[in-house]
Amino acid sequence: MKVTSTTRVLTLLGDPVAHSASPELQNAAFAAAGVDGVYVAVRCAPDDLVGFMRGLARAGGGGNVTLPHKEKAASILDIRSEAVRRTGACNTFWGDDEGRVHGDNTDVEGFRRALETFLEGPTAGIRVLLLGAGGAARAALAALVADRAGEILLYNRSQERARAVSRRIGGPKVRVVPIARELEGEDFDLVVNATRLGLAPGDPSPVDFRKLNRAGAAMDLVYGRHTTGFVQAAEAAGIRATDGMDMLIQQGAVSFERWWGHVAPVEAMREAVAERQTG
């Protein structure tokens, strides 16, 4: 990869970012597509987010935003997609010729594509337990509601935050669970982990699958070189499970399409991630 004065700089802004597979994924995509860009991960403090986003966008670049900045990023944008307006969170941004900062929440479409592949069937009518109330949870909830999932139970340590997310996105199909004990003996077609638990190798699962009556499948939105505690717990209970790697690839593909205006080379992205996992 040759970097010159005309190379477009795309970044991942967040904290932490050291674990991210996005640089390998996007740089492989840029090379496969023959676009003049480079993608780097930058650890970013909250007070620095405005400067990074506006500076990069005005210089012709852009990037992604990850934990814990997705909600703040939405407030920085000049032009918001419907997904950003719906969720109040932004994970992808870029600039235009007039210096305006555009943003999208590609986690919504990324979750939808990954879930469709994982379930091998329709989302309509399924009963879901969604854990978390941050940016990833908002994206997952927006996708589930749009795809006509059945009842969705939302659990988060902060009940107030969960209720705010439910009011903004959920509607009548979403029920906030105030305490974890109320989940005992429940049946779900799908359990989704949208919390931060799992980023560190020693993190426990945010739910005890043994206390549920049934869980048809388990989807973690966290990924890493390690197997997350959520996936380990699900598989130990005999539940089919997946981590967040495919969602990363799918949302990355949508981000690529926003930046470059043409279809992403998804297979090249998959190969880059597979090499990272085995490297």
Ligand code: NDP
Contents of the next structure:
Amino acid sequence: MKVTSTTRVLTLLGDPVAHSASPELQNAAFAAAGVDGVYVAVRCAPDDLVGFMRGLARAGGGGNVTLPHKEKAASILDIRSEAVRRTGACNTFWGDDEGRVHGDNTDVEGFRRALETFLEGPTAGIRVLLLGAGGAARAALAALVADRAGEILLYNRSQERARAVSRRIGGPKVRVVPIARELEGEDFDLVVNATRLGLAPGDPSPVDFRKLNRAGAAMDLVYGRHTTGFVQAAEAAGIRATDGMDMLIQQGAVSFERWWGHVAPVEAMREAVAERQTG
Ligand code: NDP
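Output the form predicted together with this ligand next; the form predicted on its own has already been displayed.
First the chain shown before, then all remaining chains and molecules of the complex.
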């Protein structure tokens, strides 16, 4: 695709951004779909976020927002999706003809789609252990609650943060577990890692699977070129496990849909990510 004066500019705004797979993912999707767009990553300070978002959206562009700006981005929007209202975070924005900035949190739908593929069955009624209380955990919790998981135990290093997340997104099916010891001997259909542990090769697993009575499946939201500690620990305990790569692809696919108004070429996105992993 030739970049010209009519090409739409989509950006990833965050700090850091250099590690992100989104430019490869989205540019491969734009090429496969034949849309006139280019996607670039821009390291952005908190004070510059509002200028970038408003300017880009008004110029017909948009983009993604990543760490540490997702919450601030939600406050900048004129029109918020249900997922933004529920989670208080925005990872995707675009403009309309009246100069308004729209935003969504596609991590919610990305998590949901990735989980559906991984579980090969319904989320309704399952018992889940969710580890973490940051942005990724909020997206996962919103999806699990919406899809009527039977019970969700939420555990985070800082208990207060888990309580705040549970107050905002939870409901009668969500219970905060104050100390890890209380998880011993418990049964779960699914364990989800939404902490940052695993980003660095050599990070330990945030949970000791041997201390649980049963874990049916294990889903890490973290991804990298290495196998994460969580996935390693789950597989060593004989538990089916996956990392966050499919969620990354799926949230990117939903962002593509918001910008271009049609279904994303997911296979091309998958290939671009696979190439990056081996390249
Ligand atoms: P946040 O910074 O918002 O949250 C970090 C979480 O990790 C908190 O719960 C924090 O606990 C916990 N944590 C950090 N260090 C430790 C530690 N040493 N021991 C135990 N817990 C720890 O990050 P995000 O929620 O945005 O991202 C979390 C991960 O999810 C990242 O690796 C990110 O790349 C990934 N992610 C993947 C996506 C995908 O598409 N696959 C989408 C979004 C995120 P505390 O509150 O106690 O500090």
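Given the structure is predicted, the values throughout are model-derived calculations rather than measurements. Residue numbers count along the first chain shown, from 1. Whichever C-alpha set is largest while still superposing within 1.5 Å between the two forms counts as the rigid core.
- Relative to the superposed rigid core, the position of the CA of Gly171 differs between these two forms by less than 2 Å.
- Residue displacement note: Glu116 has its CA displaced by under 2 Å between these two forms (rigid core superposed).
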